[in-house]
Amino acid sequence: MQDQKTKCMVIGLDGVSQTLLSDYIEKGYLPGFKNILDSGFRLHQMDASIPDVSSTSWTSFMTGVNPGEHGIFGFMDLRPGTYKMFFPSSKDVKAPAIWEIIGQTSGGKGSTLHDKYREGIRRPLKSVVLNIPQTYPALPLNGVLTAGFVCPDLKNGTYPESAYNYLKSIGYLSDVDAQKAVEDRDAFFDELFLALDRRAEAFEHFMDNSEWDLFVSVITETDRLHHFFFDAARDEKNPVNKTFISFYKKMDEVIGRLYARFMEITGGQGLFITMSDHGFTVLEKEVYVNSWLREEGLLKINAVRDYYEGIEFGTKAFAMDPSRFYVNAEGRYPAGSVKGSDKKAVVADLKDRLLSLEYDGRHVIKAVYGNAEIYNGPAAASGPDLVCVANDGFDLKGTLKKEGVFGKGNFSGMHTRHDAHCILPASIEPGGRLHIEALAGFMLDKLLIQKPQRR
């Protein structure tokens, strides 16, 4: 094992926003975080990926490159040349994760990040990777991994088998049953706190009983809490407010213990980071963009066929979660009806229409990005033609089942791209606004780059 001073620990807090974290620290709810910040660390607001969905953002974090290189544009995608949906898994990630880079287990995958640091890898380093989304099924690595959401089978989501046996023995939960938040609120909160307890138990076990140079662990429960109850975060009159704060206090205790143990192990010289994959805000309206496309005459659906396989000739564009728009191009899709010579005009027209979309006198869309503006790399061509960033409060949905453009479901909170958080040592200067793709470089600098020895 390498020098303890070069160890790196990252605690991911799914969906924890910089603004809420700052508010709660100021109110005295989070003494563990306050202690960290008082010990030479700084809380940054950070930009997430575009789109700001967990599968894309966590993959951007763990590979240190954009979706045009790693190839994950959302939780669901379409098989090339078809309208058939599939769930991209760890096997579809085209760029190596940081633990594959340092462990020399990338299996031939490459990336601009890998190219930059490959000369600094003198020998394989060990990693413990716990609960990061988009890592199922668990691929062999130099260390330990258990997958985060979506993880339908803990055994297939964990490597090696000894790690699975331990997790099974403690009743580890890969995720909570989110439906309980709708059907039985008390049962949901019981499971939420139980999942956090089991996760903390597993984190501390592997921290103390495994060899590792890099330790990355993610708490998912914050995201689940936020989706259903974010309206309670700052509303003292909301009946869930106290429970919401109490969960944050419990999380703070866990972070405080992990931080103290890490500082003890490294003599205060290791790199400690907390971060999130996106922020959160209160959801006002869901926006059913495929219904809007139908109203605009841009999408034709045959409801007899399922999902996107119902797209008919004459369709100019369709949307997928979250906020991804695809031109129904001739040659790319079976019912493609937009000729190559017309695609640029269709994209420009769609962008103008999206930017003009309003609800109650307010613009729904904050920005619209073309593929080439945000993606670069060999996978970029398989990505969406346009991606929207909505104004806070408007959650863009790709469902094909809704009538009408605006509505409201069971969620009270939605993702934000601009309000992710990151706590870094004050000695690290991002050199501008922090982006989630930058963190892997900071970690590799600590793990691989050694300072010259004075003679």
Second form
Amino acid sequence: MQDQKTKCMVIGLDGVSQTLLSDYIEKGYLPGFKNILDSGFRLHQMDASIPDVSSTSWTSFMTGVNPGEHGIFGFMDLRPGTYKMFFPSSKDVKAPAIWEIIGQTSGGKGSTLHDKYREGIRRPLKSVVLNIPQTYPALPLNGVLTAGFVCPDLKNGTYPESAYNYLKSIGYLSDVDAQKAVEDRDAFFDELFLALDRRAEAFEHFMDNSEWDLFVSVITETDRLHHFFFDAARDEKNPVNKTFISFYKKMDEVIGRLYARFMEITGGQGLFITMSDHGFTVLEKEVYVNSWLREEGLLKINAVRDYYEGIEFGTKAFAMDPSRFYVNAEGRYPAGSVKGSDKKAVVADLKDRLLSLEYDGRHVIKAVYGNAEIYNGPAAASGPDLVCVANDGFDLKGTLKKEGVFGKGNFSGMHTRHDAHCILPASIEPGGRLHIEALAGFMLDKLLIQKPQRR
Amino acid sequence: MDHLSILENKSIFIIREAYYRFRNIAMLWSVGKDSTTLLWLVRKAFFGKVPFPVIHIDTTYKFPEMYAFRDEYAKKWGLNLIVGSNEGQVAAGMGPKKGSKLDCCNELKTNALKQIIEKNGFKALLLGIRRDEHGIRAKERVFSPRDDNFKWDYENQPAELWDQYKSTAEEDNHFRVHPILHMTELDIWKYIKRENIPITELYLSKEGKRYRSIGCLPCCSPVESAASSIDEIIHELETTHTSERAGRAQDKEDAYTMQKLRSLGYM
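Return the form predicted together with its partner chain of this protein as a structure block, the form predicted on its own having already been given.
Let us now look at the entire complex, which starts with that chain.
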């Protein structure tokens, strides 16, 4: 028998920023959110992971540990000892996700969070996990999971098979075709609304027809809307403004419904959270950091070869999306050209150059962090040597194919690290600024009731 | 009309259309089963006589059986054969062990072909690629424009509705024409069988192994197979589920992921 009072529901809203949410609630667009805030909840601004990219940030959310422990630093990475690019999957996540901790299916994976709560798990708990990025392929769990972005195959992305059969039967879309935002705006919006509809239908189905202690569901469409049309969010003259707001209104209705149903099931006792993996702001300039490295004479690339395999001897550093910098160190890479004894100096020099990078008299970079400053754990060594957080408006891109340092493409929005949102019961006091890695602990506190021993 | 005749008619229509539109064209012949089938179809389209040059790109690393086969049938079929190789790079010792395999292909195949196109001013090339070969080829068109740098911009392809193939070129572009795009590996073998098209013996099993596709010797490896005749190959293909290219499932997932990430501005 499941304990209704210890149930948790988290609704993830990809890229929904605290500032925009707060604006829209104030303007009266979002009565569902307003109702939640009026019944004992608070809206917090939250820090995302660094880099503030969905794969990294969602993995921090679901494991409750930093990238130095969970090992996901972006959507793409290089195979150890090579320049060969690969796309990390759920199998590359080194720390157990919260549903693996409570479901006792973490296998050989461990983490500092797991250690802290190990004692409190009396029986395996069940989870429903819908559409969290970086969970493909679906690994067997005590419950149901369908993977979020990137999910190349819904069948491999869903566990168990009965859940796949159901999703297929309702025409569930794992993602919209973002290319349409450029090619055919109307078709893009049609698909965006359709995907949200199908997701809401699936969320309600699993809520009512599965057993669960933890229910996590993510809406991705907001991120897609923001990437292409964030300039329309607050600009009433923008032709897309009305559609933008109507998407938020529709989402508000879905969340209002899920909240009411959850409170009904748990008699008002369960833990309800909404959150995002990063914020968004208007994109002013794209910054092609590899092109900048080339201009600075730090990167030599043979464009004939595939991606990073074109790196040549003499390269001091290269960058990967979105803002990760790697020193081309001897021993770490085949064409490594920086001696161990010189690495510190190269890192310091690169940091100085990055911090003095300007556009139109303004600094592009807000902060540069060294690996050891932000990453801690067994996977830290595979992470970047430096990571940047840019000032709002400057979107750092890791492409190797652009000429020139500054440009502008089809995108009007960009991620921010500092403006993710989280709605929490007022009884939870984060004690300072909220960080995305803290949420798993709040959930475990509730699910396991028995508080962990904190030393 | 039976399946193979429908495929054949479609191919011949495309070949004649390409020749009528461009005149100054050529075809690529690697001596493999697909381009030899294409060559056969071209001969059929023009009643036995190939009215344009046939280009063989010689990397100098082909199987000895392939050179013998090429010379035998070039003579037998009266082909205007242009053998092209990137002589500068060959002399400089370019090979799969020098630099990356990609460099080797790029220098010895792509750049060799570029030199021939420049020299002869060909407006279009016929190629024997098939849609089922590889994930990315699923997006290929029958008439596929390339720019000066050989870049293929698949997002900017003209629509092809039914048989209205788009076949007008902008200046400085050349077109790639793919008359057997719609055939599968199995179709090819069935057609080879029906028409009795000659192929090199590399495709037939010897000591439990055969080549499923052929190119340069250092970069090809045979597959386990007991099929030592064309009938046996057809039977093998009808009953096997392993694909022509190993690891293709991962290729497909990666191609999908790459495209998804690009559409959101990554990469």
